[in-house]
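One chain comes next, on its own, written as structure tokens: the form predicted on its own.
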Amino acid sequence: MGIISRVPVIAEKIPGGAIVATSLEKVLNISRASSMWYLLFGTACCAIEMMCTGASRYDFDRFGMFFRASPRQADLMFVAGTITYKMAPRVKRLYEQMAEPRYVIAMGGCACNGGPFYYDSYAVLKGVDLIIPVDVYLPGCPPRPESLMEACIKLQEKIMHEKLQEWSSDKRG
């Protein structure tokens, strides 16, 4: 039996009759919007705010997002604070241990700029962008949790608007 004749029967169930009918990218877009996975890596100060962010008053669980331990089953990386030169390998080995599509949201003035140790620091990465692609940047000292769940509102916007082929190639790192 095919598709094609199942079709009657399914409008017939449906309340009103009526089919609704999307395509696979917009469900898809739907799906990981709505249920991103995320993996902490904080260094400083961003990652309490970080934290606070996950926890109960700010509450990230209400936008389908919940921690993840391993790279393996993530899909968002929170790069929160400093980032050293000796560190930068290990985020970078995280980053390739993620499943695509992969999504990196860059916190405080540490990670994307090398904030107030761009100049005085020689260890101090100047910036996560130059080892990673980085798809949402939230600058701040450390960024208030409101600002955080704000950029997650941006990144799920992000994601609705996807085509398949932009992640299914691997162009983005």
Given for the second form:
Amino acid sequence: MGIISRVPVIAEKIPGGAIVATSLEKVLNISRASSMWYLLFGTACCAIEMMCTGASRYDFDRFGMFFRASPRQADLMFVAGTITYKMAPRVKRLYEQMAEPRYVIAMGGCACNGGPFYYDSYAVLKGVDLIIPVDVYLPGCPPRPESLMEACIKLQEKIMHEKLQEWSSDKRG
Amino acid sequence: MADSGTIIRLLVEKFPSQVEAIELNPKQTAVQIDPKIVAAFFEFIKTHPDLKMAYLSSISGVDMTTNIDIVYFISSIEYKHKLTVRTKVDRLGGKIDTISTVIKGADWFEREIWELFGVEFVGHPNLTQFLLPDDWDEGPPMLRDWTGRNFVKMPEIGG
Ligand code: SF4
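Alright, leaving the form predicted on its own aside, put up the form predicted together with its partner chain.
And the full complex, kicking off with our chain again.
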């Protein structure tokens, strides 16, 4: 992460270096966006819809996405389901265990803001963005597989616009 | 299989004035019992040869605002009859004897009610933090007037 974000700074001093830097940026972004491996993690009903999207009818594999059962190998986390206060520290820990760059899609009403459990609940966290940064919010209860794929396409668009200088999690907007 | 009338007759004979039948629906035999006799009551229905009720499906707590109702759902695998047992305890600082000494399966149900309603089960082997978050210190959350940890009350709709 450290070296790659300094490439543009060094390259700009060399004649024609900017072309190298932007091409490198593009290649890296394409390779990132086309192989987002997601974490096999779901806490409630939304996870069923996530599994369905991963299965053959909707076929996530054609986006280069398939699940990894370990956070160390995952780039993307779908927060698929209700996050309770008891679960919250575990979610945070899984997120922190993922290698950078890491992305989060908050899937379903529960993960966006507590959803159906917003009122009169002693146990449900009111939005996963209170504990980890979220890239794409996906409403629905549960969202259809088509919407989940739309969210992934949105995330791919976002990744394609990343700059080399911003290749570190603290600079990500 | 003992029918509803027989079950209630047996129970009332054994514990006169501490057990009374309550009407729920024709398929469900239900009795209200004195909280002091729970352990003896469950011992009796478990060991009586015509009842043999040892399968505890669930224990519920209900906050009735004046008191807390503890409701036991028990049935007999052998005779296929079932019984609902209701009893009342105080709303704050309520105490009742454990039945986990008679029926082992009651252990977790009682622990859950202790945690969510604050009812103490006297003689329970392990009344410790169970389902709530590890750092929970805001009291039993299932009481109707509980507020705490980012609790948002449902607004009146149309009012
Ligand atoms: S948003 Fe709806 S479907 Fe998704 S986890 Fe919450 S309740 Fe379940």
